[in-house]
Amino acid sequence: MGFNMSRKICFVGGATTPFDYGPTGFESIEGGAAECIRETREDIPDFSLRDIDLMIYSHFSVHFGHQLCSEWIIHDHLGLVGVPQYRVENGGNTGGSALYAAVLAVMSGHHDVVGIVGWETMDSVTQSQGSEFIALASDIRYELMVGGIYPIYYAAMANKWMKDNNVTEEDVATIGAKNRNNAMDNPKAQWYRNEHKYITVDDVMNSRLISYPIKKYDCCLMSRGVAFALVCSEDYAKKVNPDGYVTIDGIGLSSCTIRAGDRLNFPGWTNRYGSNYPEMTEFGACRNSAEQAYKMAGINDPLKDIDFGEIHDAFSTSEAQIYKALGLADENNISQFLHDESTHMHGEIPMNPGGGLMGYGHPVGATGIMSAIECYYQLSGLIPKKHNSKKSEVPDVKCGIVNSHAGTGTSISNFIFRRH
């Protein structure tokens, strides 16, 4: 695979609405999109909607909104007649896939300024109905017929992965507590807007069992929310935000089977990584897409070269699995890596300082965009302005990773962001 990096790709600005389950103050998706763009224009006043030459819309499930082609409504509301647009859908990796598409559009030279709007309105139905809608992204001829929903799939994977890697329930519970506590000063975050309390590992361990070993506080939050991001050429970035843009130096996108059980001895993996990988419990698509992004960005030692990350913590167990897939730890030291709190704010590579899906929320189409925006805020020095304190600011950062993840690891993207 060859990359044409003669054209630098930049992330120049973005914002989200508050994420919540219930009223956010922006009950229409078009109102939320307009609010995100208004905040982006406050940050970079030289940006105008008229500059956009492509819009990419990021939306997971029309079931929640009961409206097909809802991106047309947003596009009309923003007055973008004549501007080309299309919608991306790729499960939990919808936001990451939309960002990938935007990078490719600018890299091609055909577009210079690409807007991305992502959203989901998961509060339009009950939580149990929402779980069923999300489970429609498993094979409905098999898993759904026997009552399968995603916490069950992840619990089965996690149970074996934790045994194989000598990881305890308490080890992963540190992640559930960490991400919620990281959201405590982030006013857009769902945890901030609702429960808003610091929690401990014991609180996670004592929360309601969902599907062993996953408990309530090991799970992300169903949400309503909208996000907007701006990807562009370096010439445009220098024009509208010369001191604040960041570069996207590496991208990767990879796929895996829908069912984890189908990964056993799958030739596409065994040819690449040898026998017994990814088995049922490893995220091969994450490893593969990370390797693509690392190669493109010149990352040789991710633990040393990357300062922090905003990654897909649908469950605290899956965040732990992602650490391994990103090459931050291996089976010999992942237990110690978690025990040492290496990914906490005081650790060597803080993960999800913005709160992640467990703290910020998970309105699916907006989620990967939110992760990219939080990474951008860290690298451009905006955290004190966007959060209520510097507690969630990672000091002296130069490089971050953004990770977006779908299915049971069925589609995964990774991006390397750098301060220019």
The other form holds:
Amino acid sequence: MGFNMSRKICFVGGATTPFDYGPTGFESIEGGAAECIRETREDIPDFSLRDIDLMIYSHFSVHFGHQLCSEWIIHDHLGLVGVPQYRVENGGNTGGSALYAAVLAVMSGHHDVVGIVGWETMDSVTQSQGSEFIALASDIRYELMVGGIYPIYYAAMANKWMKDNNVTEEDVATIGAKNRNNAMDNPKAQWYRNEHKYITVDDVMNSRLISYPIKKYDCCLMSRGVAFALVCSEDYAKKVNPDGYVTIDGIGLSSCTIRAGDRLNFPGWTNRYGSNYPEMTEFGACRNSAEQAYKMAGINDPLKDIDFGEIHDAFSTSEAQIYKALGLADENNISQFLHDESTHMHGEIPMNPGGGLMGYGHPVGATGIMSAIECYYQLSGLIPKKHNSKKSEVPDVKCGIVNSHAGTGTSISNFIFRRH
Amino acid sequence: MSEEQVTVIKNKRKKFAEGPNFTEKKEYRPENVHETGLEFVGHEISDDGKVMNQFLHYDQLYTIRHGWNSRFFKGLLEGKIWGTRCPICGDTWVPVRTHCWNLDCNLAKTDWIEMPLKAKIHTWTIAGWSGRSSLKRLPIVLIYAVIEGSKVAIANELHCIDPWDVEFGMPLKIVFKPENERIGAVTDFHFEPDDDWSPSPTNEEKERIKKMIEPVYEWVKTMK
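Coords for the form predicted together with its partner chain, given the form predicted alone:
What follows is the entire complex, opening with the chain shown before.
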């Protein structure tokens, strides 16, 4: 794969609505999008809607809104008639895939200023109905009706992964507590807005069983929320945000099977990585897309070269699996890596200082955009302004990773962001 | 248009395959399932009069057309598990693939083969929560098992076992529902421990799992 890096791709601004689960419904989707853009303009007043030459919309499921093409409602509400637009949908990796599309659009030279709006309105149905809607992204012919919803698929994958890697439930519970506690500094986060309490590993361990070995506080939240991000050429970045812009130096997108059981012996993987990988336990598409992003960004040792990340913690178990797929640890030291709290705020590589999916929330189409925005805030020094304090600011950061993840690991993207 | 012209157009028509003629039709929908289409069924307004929610009901019947995968689902009605096999590389699958996954086989069409009703657990979990339609059956032991000869694992439930006794790699048999209860879906069968298998003695982890599941049993009892 060749990359024309003569053009630097920049991330210059963005914001989300508060993430929450109804019945609040405090804004409409188009109203939420407008407010995200208004907040972005407060940060970078020289940015004008007139500068946007492409809009990419990031939305997962029409089941939640019962509105096909709801991007059309948002697009003309923003006053952008005549501006080209299309929607990207790629499961939980919808946000990451929309960001990928925006980067490609600017990289191609065909577009200079690309806006991304992501959203989901999961509170339009009950939580159990919502889980079943999301499970429609599994192969319904084979998996949906056999008790299958995503936490169950993830629990089955995690159960074997934890055994194979000598990882305990307490080890992964540290992640469930970490991300919620990080969110306690972030007023837009769902955890901050609702439960609003610091929790311990014991709280995670004692929360109700969802699917062994996953418990309630190992799981992310269902949410309503909207996010906006602005991706552009370096010329434009220098114009609207000369001091704070961030460069997107590496991108990667990869894929795996829809049914987790099909990735045993898949020739596409055995050809690349040899036999017995990714098994049913590893996220091959995460490893593969990280390798692409690392190569493009010149990352040789991710643990040393990357300072922090905003990654897809749909489950505390999957965040741990992602650490391994990103090359931060291997089967010999992943257990120690977790014991050492390496990804806590005080650790070597803090992960999800913004709260992640478990703390901030997971309105699917907005999620990957939210992760990218939080990564940008860290790199551009905006955390004290956007969060309640400096507690969730990672000091002296130069390089962050953004990760977006779909299905049972079915589509995964990774991005390397750097302070310019 | 003259009659001659019409004939010319008809002769050019390429149909690829004859359309199926559906003669065996069964309905087993519960009485409360009605396709009402889109209907507003209520609303609510906040006490300050500023925010309104509206309730939309939508119920739709879908036809899942199994097409080339039909033999697998029809096989379930007959108590059989059909797999497919690539005539070139020999890879075999359940769930089935109608074309080979190996890029070197260039999407070779696969052959149908009847699979043995034997499998091994690859991995497992015990669900204490699920989608709306499965809540009353909790706790559910959901496993991924490799059916003998298959290259991949298939998800389904494991019955006839205490959840805490499940083991990686344990041998299984495939058991079908009685013929008159089958609907041609994967729920027509489940896994059970192989007749020769017996659980290992209890241990600390088994006792812990037992304790974790207790509230699930209690919760299900309270469901209407």
